[in-house]
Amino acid sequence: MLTKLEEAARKAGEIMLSAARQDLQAEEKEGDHNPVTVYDKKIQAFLQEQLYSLCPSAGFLGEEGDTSCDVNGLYWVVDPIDGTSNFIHDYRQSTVSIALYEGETPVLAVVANPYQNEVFTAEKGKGAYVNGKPIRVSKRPVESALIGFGTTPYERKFADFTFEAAKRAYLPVRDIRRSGSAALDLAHIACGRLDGFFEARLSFWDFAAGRLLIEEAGGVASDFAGAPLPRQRSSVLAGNLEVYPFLREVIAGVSADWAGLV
């Protein structure tokens, strides 16, 4: 199943990469900033026929709408476009994410970036690969890592705490860097590209796929609390095993400044 789910997520790439871009309009969402586009919608019904075919039992919970499922049950989770505003602007860092959970356990993860054609691919107790070839986390220690970060952009309250955090994480190690999309920066730190990564809120299908990439590249993935990603909107932290307890340092120290707010 994992092979047709990476042509799957292939093809949905190649929509991606085939928008007429003089043409490419924009709505609001629910949220601040919070973009949608006709490839957004496009891509996710494409995306919904083809996973229903490799497995008709299993549900579907998209970004955009559509949901059904049993999430007690075997369940796909689609971010069809994850950074739309990337997108919007042809910046070229955007990515199809896509999980196959059970309950709450993922067992099959593909992130795809058209615009490098790499696919990053992970199954549950089988390891994580990118277009086919092993991968793992970095073991770089903190004051060699390059450390990745979002910014929230749809609940902007949180502006000064991740500010503060990204200035606190940045001060020890190498750099830090903001590319716009979660689901790329959670498979960047399965193979090593990235040693740690925060953000204060994200959605569950923006790292439901990255989760399990991380995991099964021997990193950690959790919320600020070190407590297991949820089903739903969540902080996110994750790193090699070297970042990830400083990152939890200075999320902690950041949070003891902002009580209440993560």
The other form holds:
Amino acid sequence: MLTKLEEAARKAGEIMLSAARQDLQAEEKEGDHNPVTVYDKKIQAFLQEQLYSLCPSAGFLGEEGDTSCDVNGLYWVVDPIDGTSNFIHDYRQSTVSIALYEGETPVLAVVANPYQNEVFTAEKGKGAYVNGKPIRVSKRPVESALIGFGTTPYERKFADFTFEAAKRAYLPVRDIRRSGSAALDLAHIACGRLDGFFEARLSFWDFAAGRLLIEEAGGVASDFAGAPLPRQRSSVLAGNLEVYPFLREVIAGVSADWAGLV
Ligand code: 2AM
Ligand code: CA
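Compare with the form predicted alone: the form predicted together with ligand 2AM:
Starting with the chain above, the whole complex follows.
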């Protein structure tokens, strides 16, 4: 199943790469900073069909369109393009994110980055891989860490919190990065390129696959308070075993000063 899933994600990535720039006028979704293109919809439709043929009994939850399903059984959680703003700008850092859940438990995860021809996969209890090679989170300590974060661009009320946390996280570490694809950041923690990550709000499909990649690669992913990630919008905090506790302290410090914001 995982091999076929990986193949479907690669094909979905090819659709992403085939985008003609003139096709990319974004329709606005919900607010001014949440764009969606015809490609988000095209890739989701493609995956919905592929995943149905892989496992007809599983439900389907996707970012684009009215999908809902019984979340007690087996269901797919799909973000057809994570990093839509990057995609519109041809910034070339966007991913296809697919997870299979059984109730509350993620059992399979795939994050495909077609621009680098990399597919990250994980199966519960069986480890995490990139293009079939086993991956682990880094062992880097705080002082040499590279930390990713997201700006929650659709909800700019979090800006003060986010940038204060980014400053406090940045000062003692090597540097910080903002890629624009949360699924990619989580995959990069799983393979040790990044050492930590935080974002004040993400949707379930943004982190559904990335969290299993990290857990299977020996890292930690939770919400800002350290609670298990829910199956709904949430803050997300992740890292290796050294950097995760450091980021939790940073976030707790900022939360105390910005009480009630996140
Ligand atoms: P998207 O590209 O699929 O829309 C950018 O900060 C990253 O977080 C992207 O992964 C983006 O997903 C997601 N994202 C940004 N703001 C968000 C919000 N308010 N709610 C949910 N996801 C968000
Ligand atoms: Ca998306």
